[in-house]
Amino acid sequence: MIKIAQLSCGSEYSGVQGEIERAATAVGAKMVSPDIDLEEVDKSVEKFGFSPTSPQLRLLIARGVALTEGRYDADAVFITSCFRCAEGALVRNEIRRYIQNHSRMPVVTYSFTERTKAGQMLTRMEALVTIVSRKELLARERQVGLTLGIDSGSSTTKAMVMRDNEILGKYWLPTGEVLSSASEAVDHALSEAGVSLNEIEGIGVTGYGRYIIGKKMGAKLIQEELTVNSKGAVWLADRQKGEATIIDIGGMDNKAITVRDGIPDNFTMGGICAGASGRFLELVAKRLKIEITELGQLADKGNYRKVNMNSYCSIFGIQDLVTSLAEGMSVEDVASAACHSVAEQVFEQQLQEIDIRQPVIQVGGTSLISGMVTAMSDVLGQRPIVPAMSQYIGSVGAALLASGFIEGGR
């Protein structure tokens, strides 16, 4: 069984720490607590370089001081405390990248509420599950043989056909029903591809929606999207040797990924709502009566800093843009006020808990949007790669796992 150390501060008081051992036995996985001894405590505070006035967080830079140096076994790390302390976010953040520094092990960090989650805590512990276990699969690089990958998102579903590491046939439309627009994705992909459902030899599914139609299609991978995605993300960028972060802004959240050579070692997802989306992009797009896909247009041509927004909120947002356009703001600068939210928001939220490496990769449906590009590349300081298909990752990347388990190994 894969045993994730957890370090925590709080999980045990509020109620977050039953949620935290559900998730990891719905993965296979057992938490573990590394054992400290009391002496060892101040030593290891020492050695970290920062002293916390809290036991909880002094123990728990013991526990991962004990992981760096061998003294616990463990395959993966979960670090979580409460998001409401600001000496327990700093702990987390610093334990992380000393983790990371002095071992290979994933890591993954979490700020919990009193309702926290489940599908995110779920998530998480299945890609930190997966890294662990199919290591060798996310290696790979290249397709083999003939697979079909499906992404049911939140917003679109997405269908890819590839053969031998090259793209035949690919569609995505909408998300409706779940299995009809599974169904529509794949026949358009397979027709495109000029091939039958019968000649597939794989069948790799991810997204929300994974779980429904791999049963139903009898896909060979089912897995979440986090490891999916970062795999299509640096095959379509050609940056699957060495490192890379991915920001994926979805339609209801976001991923921040780093990686190396191919295979994900820290990774955030999540926003506080959907401000911080590309719903929100969707809620601006209908507000200007405009389509989505001219509002990156219009935001390359406009100044956010002319707009005053004074929320993130999705909804309270929308005010503040709705009050610029009746003071006699442009569409333009209201566009371009909306996606440097969005940006603004990811770097605030998900980059804040990463050490960004470069290059940067920016995927997802919101990476066809023009002025959302601009926004990150503001915030960041520098032009994200967006590659060709940037929508298609997670369709890309279950098409390519999905080749590791034909018969043979082809």
Partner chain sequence: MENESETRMIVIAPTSDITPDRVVRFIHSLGRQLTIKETCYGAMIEGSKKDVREALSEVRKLDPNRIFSKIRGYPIGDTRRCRAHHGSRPGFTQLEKEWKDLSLVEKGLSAAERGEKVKEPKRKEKIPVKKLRDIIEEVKE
Second form
Amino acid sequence: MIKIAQLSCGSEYSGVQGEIERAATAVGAKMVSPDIDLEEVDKSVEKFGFSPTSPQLRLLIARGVALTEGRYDADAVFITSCFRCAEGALVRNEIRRYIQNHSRMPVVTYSFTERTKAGQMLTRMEALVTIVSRKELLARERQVGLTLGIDSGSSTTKAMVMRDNEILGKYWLPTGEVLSSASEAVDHALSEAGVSLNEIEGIGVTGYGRYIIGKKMGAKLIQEELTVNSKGAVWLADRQKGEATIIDIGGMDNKAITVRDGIPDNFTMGGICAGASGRFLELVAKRLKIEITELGQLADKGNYRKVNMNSYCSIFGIQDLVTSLAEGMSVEDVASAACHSVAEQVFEQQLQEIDIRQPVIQVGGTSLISGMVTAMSDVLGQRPIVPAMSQYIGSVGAALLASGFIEGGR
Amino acid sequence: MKVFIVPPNSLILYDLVERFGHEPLSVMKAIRERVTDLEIDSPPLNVTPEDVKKGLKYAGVEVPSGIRGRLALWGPLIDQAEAAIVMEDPPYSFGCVGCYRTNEMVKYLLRKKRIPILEVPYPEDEEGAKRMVSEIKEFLEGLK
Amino acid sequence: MENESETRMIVIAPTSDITPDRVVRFIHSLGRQLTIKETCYGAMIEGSKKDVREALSEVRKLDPNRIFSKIRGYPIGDTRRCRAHHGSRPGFTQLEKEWKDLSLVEKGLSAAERGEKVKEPKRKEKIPVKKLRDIIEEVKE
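Target state, the form predicted together with the partner chain; input state, the form predicted on its own:
After this comes the whole thing, all chains and molecules, with the earlier chain placed first.
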């Protein structure tokens, strides 16, 4: 049983403690709380150096310090506090840093409201469990044998066929019905690779539709996208060793992940606001009556500063963009503002919860939109690495990790 | 009389209020009602998201859910309170009293009610304890 | 109301000679329909409000100023707050601290019984800025 230490304030009084425990149980883990003596609390707070007024946050700090000193045994850490609490947010992030500096446990932070449900935490918990329980598998750097990786995303479905660390065939299409989209992507990838399905030695599936597809196709690996995409990103960028930050902005949600030798040790996930996703850019393209593929080049020629955007919202924000057009701004400026809007939101919401490590690798469908990479460069102060085929991270990662299940391991 | 105690789970205050003939309003009472209700399944406290919404009576939606949830537990008790004893700077308190902002709000709600309130410091020595007990005794005996 | 169930913690001050074991045996001897559990600080009892309160007032007589009590939200043995699963309850460290200080409260109760007069504490006030400036000047020289 994987033990996830819970460092929290407010979860019981927000009615979400049960949801947290349900999410952990669903992925075969258990939430535990380090036992602390009263005397320890003040000592730990002093050692840590940040002294909050709320006693529960002081207890949270003491629990975190106890974990780093090995006085309590756990495999991973889940740090969570109320959304909109300033003191909670400061402590949450600083204790996360402290734990990362003093231990090697994977950590995830999360701020909840009373509306938070187990489902919203599931992928995060699953990733924590994968990192702990599949360490050896995640350490795999070479793909061996003939394997197929499928990434069933919310916006697009991708498939990739690999043999002995080489890409043989790949395909992507917009996600319609989950199973038929997957089967279409697989057929095309196999045909490009020139192999048939029965030759495939192992299948790996990730993304939203992973369970249903994985079951249907008898996949050896069915795994959440945080760990799989990280693996795919470092493989594609050829940065398997050392540290890196992966920014993955997909169709519906976004992820920021820090990795050490390709294995995540801290990550955050969006997914609440469409304004911070590829979907926002799709809506903008539609309103501008241009193809999404053109948006990036147009944005690169524009100046986002000219456009007044008062909201990140995919309704109000886009309304601002349309108004700007009516006021005489160019399509280029508006496209640039749209990309900036997404980048800024990712910066504010995701990148503030992790510590950026060099190099930064930008992946996911939106990394193909050059204006989106430019916007990310602006907020980061440097241009991220965008590997070739950066939209295929999930399917590469799945094919690579699935090869770990081939008999004999080769 | 019904006397609200702060911290609302204090053994010392609960005991003294009862000892001197009044009814303490404590958080244990509020929790008891929830945890013995078999219909609710939101462990461990059975505070549900619905409760947190009820907390909107005391604080707006921009206030963190943990504060609203705590206020949903204590608010109805504060509404019933006819007097209150507030212990200042207790050297402990996590969990229910773990949020400083909530604690300030609770004290404010009590003061706003214009009921008799006794504010006493947590005793650090024998003299302090004697003073605390005698003040509490006098306060409670004076409540009619 | 009287049939409503209640769980009580009976806490013995560290200065008392009464042991938790004695309290438990004493409550058993009262012959009431109660669930009784010995704890490090005393005992927990559970039953109808009437039985619990009557037993409590008997127990208190053993050592009135050194036996304390409060109600408990969770029934005895409720796993939702079990230490083995969740670490100690947030209220546990508080109880521990309050238990240690019960000997102070006992002194307070005894003093109040004797009608002892208690001195008003001197309230420390912050010194005026001018005075602080004078002190700084003084120290500088």
